[in-house]
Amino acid sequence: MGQKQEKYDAVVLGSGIGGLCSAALLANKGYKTLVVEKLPIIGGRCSTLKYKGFKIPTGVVAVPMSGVLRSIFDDVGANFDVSPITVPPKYLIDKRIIDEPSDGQPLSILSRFCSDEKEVSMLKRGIEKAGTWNAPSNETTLLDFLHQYTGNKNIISYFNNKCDIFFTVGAHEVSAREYFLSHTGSLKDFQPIGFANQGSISLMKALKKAIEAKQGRVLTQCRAKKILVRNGIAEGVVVEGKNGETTILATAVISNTGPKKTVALAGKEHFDRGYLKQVRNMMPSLQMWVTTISDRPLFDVPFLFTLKTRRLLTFLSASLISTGLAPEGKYVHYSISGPATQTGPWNLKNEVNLHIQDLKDNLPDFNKYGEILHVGCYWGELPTYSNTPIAGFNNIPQKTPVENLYNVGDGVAKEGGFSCGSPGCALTARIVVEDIENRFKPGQLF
């Protein structure tokens, strides 16, 4: 008996934010769409594990309340069950708590970290020029850019914290150009933000429901084995699921598996040497997440940014906002850290110990009432980002050299701007779907 065969307008490999947003948009526009996911659960880095009644994130915790991600949910009619964070964040530096300025302007915070207003004024002018006139060279690190205006360790620690949180790489390594372009692009979508009331996976389930409501399909435990390419054009994929192998013929193939995996599935012989070099030079990034539980809040606001620590970047008291993340009468807290450098090598046990020591040194109530529930180190096949924006890195576009084969997610970017976090991944989905719409109509394969 021959191999089973099915036909779709589009097949999506992977059920992360980029993949499910792409599929939901396509299904909503009448395209027959299939999503295949190798894992038993959907969501990728935007998913949730349940343990002892607590919800543990696989990456995404805070999500934007507006912008491209929210607009996709609205467009496809998916439930966006997120509670907004209405309390301003606080900063912890040298055992001192600093409040966020009341005007909400990012540059206003600089005065809180430096008493020399002349120095702050010079730095503000430099930042405004970089944002409105011309971003610095991609070969320049943000730290090199900052050193033109300031040597203040407190100010530099503030920027280092922001870079590590949003880009997973410190100011001494991140591309200054990508920092400023992203702040005028995808990072604008990070305000205001909130916590998904039932964990990030609830948002992915809402997208899945929207896909299936439009006769699309989402299959878990279904692994893509090969992307079919003939004469430089993608024609579908071979997948392996619970019932064996199936050939999926499709006009468009969208990969949310990362460019490296996409090349491996299609075969490098179908890609030009320049593209292969770009993909080969991609550098995945590492972040560590520690989930702490307690019977009382360990800090009085949802967001605490920690500066000048060994590793700890931020402490999120999520159940102050979303009570569904913990059992009744209990609290769950998520803390994030990154290594001193993303170029490695690392001793993961040592990295985790430094993170925990920072918790002990900076949060007195952690020592009294906190209990560590889970430690996650995200790298390798499930990195925080597939293509870390270190100085000199290359943006990889959504379109591949193979016609009708696209990438979405954090490994690819809008030209001139790093696809940062959930809004960046959603943006890649929006761009790819718009291109597909312009190129063929639903049912064209048939």
Contents of the next structure:
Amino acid sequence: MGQKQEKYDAVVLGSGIGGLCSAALLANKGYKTLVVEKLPIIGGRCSTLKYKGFKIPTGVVAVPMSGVLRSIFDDVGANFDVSPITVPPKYLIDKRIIDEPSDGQPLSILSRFCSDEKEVSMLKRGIEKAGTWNAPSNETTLLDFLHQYTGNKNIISYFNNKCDIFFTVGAHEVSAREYFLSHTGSLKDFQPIGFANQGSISLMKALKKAIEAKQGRVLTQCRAKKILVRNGIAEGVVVEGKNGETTILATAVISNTGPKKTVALAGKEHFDRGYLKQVRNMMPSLQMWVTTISDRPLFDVPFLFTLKTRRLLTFLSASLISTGLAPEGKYVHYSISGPATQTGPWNLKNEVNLHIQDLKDNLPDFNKYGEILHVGCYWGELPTYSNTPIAGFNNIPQKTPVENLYNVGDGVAKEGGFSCGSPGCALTARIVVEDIENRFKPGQLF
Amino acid sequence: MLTVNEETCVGCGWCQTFCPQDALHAWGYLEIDYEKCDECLVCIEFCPTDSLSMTNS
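Form predicted on its own done, so how does the form predicted together with the partner chain look?
Time for the whole complex; same chain goes first.
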């Protein structure tokens, strides 16, 4: 029985940041591009759920105002509807609130955690050297690095918090090399950051619009069943949509489903043992998001970083920046926590309860006026990061052993490419699209 | 009857936001209120980990 068949220059599996950025860049360059998404909504971990009139992020909540993600939006003519956060963050430590110094000097906040100026000065010099001369080994944790200069608990709690938020692992687990390379790489784009006014899904919708404006297609509820490989070369995919199965022939296949699913879809017989080992060793990470609603703001600045807590890392008063995230007169807040260790095991119910207990203990107005709307956990099959930068981890390249089969997304973040978050995913799209442009012109299959 | 695969469900709570009957509640794991669930299947469509299904019981 003959199956329906269509031809494209590129087919993209999954509509996360990596997938839609790749597709938008390719469509903009004249490549006939198709995106297939198994779910009815696009965006993956950069999407927005609507619940009882409030908007809840599925992962990405704040994005950098400049850098690789923004440049892709500019290149493809997609609307970057993001309001910058101009108010400095605050820190909560031992029930005290500490303001970020406004002197513009990096790390000047450390002096507010530690009164020994000599110790702080030595630490700053060590950090500067790691950033400008040579980053430490990938086998060293950031905590080991810090201990060369300081044992100050407040300072360590500050770095622990930063690492847990940006890398999903504490200083005692994160690769010191990834930490420093990211700070000199894409993480520096994180000043300033902003909130998408209508939730992160609006950014993904803007990319979809840009793709469709260049005759590309984005199909939802269309599931990739198999990646077709012949003689070590990817030839397309079989997808299943509302109207049954279709064979999509394509010169390039880009997977935004994560390296593990890419291997499963293509069949592991097409990959060498070394690559399979790297993919097997990927460690997904866990973070929890709690959405709290109220009739009034529960804190006075958008970003509060909570140090020395049991689990709570940050409390974002998103409505202070983007009024479109809550009904009129209402406020929405997002708080994030991570487990004590990413190697587990965890009792998720206990983890959620520790997060809530931290909110109760540290935010007086939460107890008085807050109401929990939603609790979301991201790990396992839907991880926060699929390749957590724990010391000793491997960066997996975007190119797979199968020719013309690429991965994009956080699972294949570049070294120092800020594995977590939107810039790291957008960067993988840039890298893959540049490679495709160098290798073939639009219309090769036709 | 709506069934959750506890091996693959991560407790993301997406289903809770799409359920028209407010029959689902995530708190690190998923609770199903069978009194409210009318088996409309919407949650199955939106589950990102394919952890929900209908079973005969």
